[in-house]
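Just the one chain here, laid out as structure tokens, in the form predicted alone.
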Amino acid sequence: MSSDVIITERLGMRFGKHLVLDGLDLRVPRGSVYALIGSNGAGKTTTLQILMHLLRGYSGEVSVLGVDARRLNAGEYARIGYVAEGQEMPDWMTVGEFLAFWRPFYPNWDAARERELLELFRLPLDRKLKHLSRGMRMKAALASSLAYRPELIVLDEPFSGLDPLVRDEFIEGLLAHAEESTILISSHDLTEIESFASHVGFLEEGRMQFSEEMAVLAERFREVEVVVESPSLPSQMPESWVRVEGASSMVRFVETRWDAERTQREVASVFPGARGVATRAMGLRAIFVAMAKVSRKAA
């Protein structure tokens, strides 16, 4: 059995003349919480819809739960939970009717877990979906996707438009009732994602810029400040330094392959008269902004 629940190889997708995905390689390890991040239009939603076989006409190879995505059947879909921003829901149904409608489709539906989710999310069984707030609708969608203990949970921008309290409750319910699942989530809410994701992939203009464990990513990025006599920048600098800027007696850059000894040696080589070096760890949002700006500058 593969250790990767999702695999894409050379995945390509066009909408007319517009290239949305350009040779995307993605691997989501079993048991991980994998965050797919990127700017608007980077191809995140398109990727997730292809994985769910909601979009066709793509090139390359796509495997979900060990099955070609083009051949996913009812049995595989019963092992997958999917919640997307703005997904259509039967507004005329009550919460109770909505859950009752889905139960027969999932042999592993867990009534006890359903009750736990209803209590955790404080979902009113007798209220129609159309009368629920956006946050409550998302909770109802998540409850219906967690009640049958899916092996894979795919979430497309689930936090969009939710207030902080509802986001916290959503995440709490997700993590408390998906401990045996693999989770793939796309989101712009990088602060929330950073608090629980184990892996992260940065998608930009349909291409994967990096894909790795969150801990490894956090370890290799640093903001560096060098105190120098002159802020003039040499023509040759290490490739791992990006967003190099000089002002007054300070040079700042982002080190993308941080190693204390190597970086110190390189700083000493590039700036022989350096009077001090300071480094700061970077959060996911800062890393994303830095790399997005580098990608756009190179385009």
Given for the second form:
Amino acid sequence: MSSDVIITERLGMRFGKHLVLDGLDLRVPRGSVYALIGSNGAGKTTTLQILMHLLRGYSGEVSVLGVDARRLNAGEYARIGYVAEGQEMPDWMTVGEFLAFWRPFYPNWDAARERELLELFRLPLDRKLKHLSRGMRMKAALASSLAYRPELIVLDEPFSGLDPLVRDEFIEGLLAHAEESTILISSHDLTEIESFASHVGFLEEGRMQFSEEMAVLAERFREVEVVVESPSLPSQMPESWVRVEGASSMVRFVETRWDAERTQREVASVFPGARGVATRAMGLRAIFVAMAKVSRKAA
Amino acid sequence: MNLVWHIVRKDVRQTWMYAAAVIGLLAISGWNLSRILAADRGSIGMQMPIDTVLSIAFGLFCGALVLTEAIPGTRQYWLVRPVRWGNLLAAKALVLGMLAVAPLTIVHIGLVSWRGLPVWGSVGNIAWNALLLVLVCVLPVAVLASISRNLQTLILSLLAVGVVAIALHQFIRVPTEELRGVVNSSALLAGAPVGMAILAWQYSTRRTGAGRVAVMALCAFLLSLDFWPVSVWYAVQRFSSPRPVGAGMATLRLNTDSISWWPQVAGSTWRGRGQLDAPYLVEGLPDGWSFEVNSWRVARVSNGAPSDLSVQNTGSVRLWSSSRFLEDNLTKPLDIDLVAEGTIYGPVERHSMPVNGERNIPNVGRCRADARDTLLIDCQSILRPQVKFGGYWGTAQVLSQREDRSVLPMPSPVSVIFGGLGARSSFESNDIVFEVRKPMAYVQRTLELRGIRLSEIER
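Okay, that is the form predicted alone; can I get the form predicted in complex with the partner chain now?
What follows is the whole complex; the chain from before opens it.
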């Protein structure tokens, strides 16, 4: 059995003349919580919809749970939980009816877990879905997708439009009841993602800019400040330095391959008269913003 | 199967209002039909609006049912769930069967039974009617619904198809009324399997873009049928003949002794037109059989003569042309080839029925006559009779009905009084005699007029 639950190779997708995905390679390891981040229009939702066989007409190879995405059928869907922002629900059903409707479709449906989720999310069984708030609807959708212990959970912008309290409850429910699952989540909410994602992939203009473990990523990126005599920037600098800016006697940049000794050597080489070097760890949000700006500048 | 029933229960809960409307309208329709069958003529006018509303309700029910799990799109709740398309489709079919087709069938059985038609003998026809209803009313709506995002887009699609069909109808030049059934049933034979294939394909693959192209192509094909040459439809009619007959049966020969012509037809309507009457004989028919020409066409006129000949079937062949053409060809030998499309009928079966009584007439239906004031005859059946029949009271023909020539048996809703003729009579006979002829074959025959010199024919 492959250690990767999701594999895409050279995944390409066009909507008319617009290239949405451009040779995307993605690997989601089994048991990971993989956050797919990127700007609006980067191709996150398209990627997830291709993975779920909701979109066709793509090029490249896509494998989900060891099966070609084009051949996903009821057997595989019984092992997948999928919740997306703006998903259309049978609004005429009550929460209870909604859960009861799905129960027979899943051989692994766990009634005890269903009760736990209902309690955790405080979902009113007799309330129609159309009368639920946006957050409650998302929680109902998540409850119906966790009760059968899916091997893979795919969440497309699940926090969009939710208030902080509901987000916390959502994440709590997700993490408490998906311990055996692999989770792929696309989101703009980097602060929330950072708190629980084990892996992160940064998608920009249909291409994967980086994809790695969160810990490695945090270790790799540093914001560096160099105190110099003159803020003029040399023409030659290491490729791993991005967003290099000079102001008064300070040069700031983001080191994308941080290694204390090597970076010190490179700083000394580029700025021979440097009077001091300070480094700061970066959060996911800061890394995302830095990389997004670099990508846009390059474009 | 359990999951199918599970979906059925959900669909029933979701669409019960549509189903209730259909069943309610069916009850009203059945009640009105019973009044019509009881010869309460005042209620006939109500039937068409009831049937129209019922058809709309039927269509909406079908559309709403399919759209409970809309197929186009990527955000429906059921798409990334272990729902097998076969189960989904089977559930929709079961709901429609239980809540629309079955009630309709029950109403029909009730009416047939109440009217005195043999129920067991009619079950096959009633079932066939139900199947036709599904193919004609349900399937097109289901196919359109399978490529529609919601009920609004479905209604717009239906309206668009309807408007195009009505607009094109203004330009139809082809099928004569007698070919209408052939065209319609051919459209059904061609369209139903393709429609079912598209529906199954949509459910199994959800390729909406390709599905929409396929549906548009099918609609264009079906709408184009009305513009196909008449000869194609006559060929289809011949192909659907009840039995094959040899080329020697029912051959046509010109009766040259009785040809006559008029260079100028009287009356202002026909000014400048002449006519040629050419009686013909039918040969090679078994005893008791008959042949009737349904239509004529001019296949060829000799010497490159202007082909403004038109032809009329009046027992003899009546050729119309401009007087100038006839005068110009006064002394020249004329060769004219005519092609006839006709029906060979088997021997006559006679059935009598008392006036002021009713009876089941084989192959026709339940007929009744009422001569208390003006003679009224009507016959009711489940399918349109595929026999030619007439009714005689004494020597007067009081009923005449041509057989339905559709390729498939077409429904004759029990509400429709398809025969019937009013006539005052003082005949001594107390019986109405029905003469029933079964069509044996539809054939094409030629009639050749060779070397005719108008100058030698008596005017």
